[in-house]
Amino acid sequence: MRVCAAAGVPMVVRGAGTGYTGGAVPVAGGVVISMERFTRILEIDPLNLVAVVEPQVITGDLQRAVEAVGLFYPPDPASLEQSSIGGNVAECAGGPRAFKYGTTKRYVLGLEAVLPTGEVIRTGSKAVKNVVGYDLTQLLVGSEGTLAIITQVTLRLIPRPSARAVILAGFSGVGPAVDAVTALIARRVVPAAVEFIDDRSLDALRRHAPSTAIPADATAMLIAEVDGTPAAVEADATAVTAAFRSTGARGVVRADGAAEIEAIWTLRRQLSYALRATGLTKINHDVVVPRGRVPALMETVAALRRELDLDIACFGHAGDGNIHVNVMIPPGDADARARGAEAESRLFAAVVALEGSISGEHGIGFTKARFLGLELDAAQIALMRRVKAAFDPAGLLNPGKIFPTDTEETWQRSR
């Protein structure tokens, strides 16, 4: 980096190439740093409740590392056994036990960096309680590989539930799928994990990963996943039952085994690989509403697809309101592309007005870049740039992500 940043060359940093947004991508050329050897875990501290990994660890292997001793890290975003921790930290990665254990960032404790001009640093520490200075970890949690690349991450762990246990359910509809949720928060019981599938979902996936798990009348289909002590399941798994049952489900499947329990989660898994499948061009977006205005979203994709004569499939976390909203192209329809568009562009203004956010846990990358001013304001905009400036005052690091161009910045004031 010290060399790139004398010659006034452009660095990208890379890990598993993951991403939704094109953090990854070089856009503005330059240097691609690969950090395809920083694959160690280099400690797992059961007394203190910590791991100290390197940043290209795949999650999936550092859960089942921390499991086999008793502990737990909760993110799992769906790419768990392609996404590294270190990528996850660059986006603030979330999945479906969001709902219950919050978003990467909440297991963050304390990093090593290093500055666009070379310089090491490192952040936070393995206690749980650290106030000195300005929170640089959480800082850089989340900042897409723009203000330094990480090196070493220091995770908190939690101690691993004793039980747990799944419940599938099929709905004639995403409105009675939508009421389920709703029934189910009503009723206080927090799941680690409710996940929506909607109808245009649930086809590409019979084709692509038929089951029979999946009922085949349904339209619309809920996951939820329970955790915590034998008793605590139970009646929680009850509870969710009762509420799925309140608004017309049908099929419900209950897992408690771990085999069963991950035949059920790799459905889950398959579904983007599925639309993919479809042959049309997939454009996803991760937006994210409050949980009770799940609804509205879902009457803003209705009204998309009937006023722009669009196939958009729609599946996600609706415990915590950040749902995948993925716009079908068929490839070389540029009308369709043309229509494409102009639904990215009213889908984010209804989840901005909504009081959402146009991104859950995917980043902006260069792909959202012009639709920043949507949600955040030129004073804020502004700040953030300035912090950019601190870390890389040479604009060298990851150019061209989340900050919209001047010519993307005059557009936006436009619509």
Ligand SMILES: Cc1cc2nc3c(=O)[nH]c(=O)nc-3n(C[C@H](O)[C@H](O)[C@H](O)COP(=O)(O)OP(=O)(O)OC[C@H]3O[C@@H](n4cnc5c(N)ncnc54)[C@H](O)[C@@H]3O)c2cc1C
The other form holds:
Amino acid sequence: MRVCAAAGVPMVVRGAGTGYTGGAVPVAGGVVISMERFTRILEIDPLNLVAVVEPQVITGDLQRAVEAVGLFYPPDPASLEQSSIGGNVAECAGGPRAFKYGTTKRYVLGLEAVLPTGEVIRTGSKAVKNVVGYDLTQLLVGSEGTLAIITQVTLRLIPRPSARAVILAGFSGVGPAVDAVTALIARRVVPAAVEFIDDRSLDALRRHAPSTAIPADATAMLIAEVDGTPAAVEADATAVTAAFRSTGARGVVRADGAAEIEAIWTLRRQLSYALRATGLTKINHDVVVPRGRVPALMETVAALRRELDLDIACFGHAGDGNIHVNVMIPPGDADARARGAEAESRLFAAVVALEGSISGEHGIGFTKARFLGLELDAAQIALMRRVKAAFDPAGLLNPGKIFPTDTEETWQRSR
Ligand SMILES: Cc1cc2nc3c(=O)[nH]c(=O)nc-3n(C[C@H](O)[C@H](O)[C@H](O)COP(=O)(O)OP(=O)(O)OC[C@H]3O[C@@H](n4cnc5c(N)ncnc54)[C@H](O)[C@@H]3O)c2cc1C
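To complete the pair, please output the form predicted together with the named molecule; the form predicted alone was given just before.
Full complex below, order starting with the chain above.
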């Protein structure tokens, strides 16, 4: 990094390359720094409940390693068999279990990082409390590779829950499925995860990964996981089933064994691939609204489908209001692409009006940079630019990400 800084060459760090907003793409040229040799789990410390890892450890590998000693690392992006811990930290990745356990940031205690100027910093420690100075650890979480390269991560672990169960249910449409989540929250049950799948996503899944678990006549589906002690799992599974049935669930399946549970989650993780296998171009938005406003979000999506004549498939983390809205465009159809762009603008404006956010998990990268001003005011963006300049005075690390270009700012003002 010192060599690049001296020569004024842009640098882009790349983890596993699964990011959805182009963060690891060198849009301004320069050097791409691969982390592929940083693959060691350096330490699993069962006394202090921490793991110290290099950034290119694959998320699923870390989970299996800590579970083997009775511990648990909850963040579970659907990409967990490919994505890296460094990429997860840089994007503050979420996943189904964020409903109960929170996203990656809750588990990052400390970092080693290299600044674009070549200085190495160590932030935080194995201690769970630390209020000395500004919290640079959390500033780097979600910084999308624009402030520093993360070379080591100290992660908080928790004890592995002793029991789990998964409940899958079919519904006749989005309305009853969304109402079932509301009914569940009203019963004060906090499952580890509640995932929602709409009719278009279900159709794609049926074609791509046929499974008898998918209720034949369902036009929406929910998957909930509960975990904890065996008694708590029993009580929560009963409450989840009752909440689902209260809005007309059918084909309810309950899985208790590890293999059956994994089969259901593997099915869920096929969704992105199933939509891609339709042959349509999938333009993925990961908007989030306060969970009580998911019905309003789904009404917005229905209006976009109708008014712009677009195929839109939705699935995602209903428990925390983070729904993946996928606009499906026939390849080469310029008119549909233009309508898709209009849908994106209207969707983002709607979620901001619903007090939500244009990205719950995937970050801004360069694909959403032109919308930054829709959610953040000028003072916040100016402050963020000053933070960026403090870490990276020459603007060499991952240029073109998060902040809009001058042209994009003009476009945003004209809207
Ligand atoms: C099928 C599929 C399902 C997905 N499901 C989810 C999901 O459920 N939840 C979710 O949150 N995301 C999901 N994602 C998005 C993606 O997997 C996450 O954003 C993930 O955290 C990216 O990790 P990566 O290692 O692939 O990072 P990359 O794509 O390589 O990089 C992403 C960004 O992080 C930066 N970066 C990478 N490594 C470092 C490092 N060591 N130091 C500093 N910056 C770094 C890069 O510069 C870039 O800006 C999914 C993606 C796919 C393809």
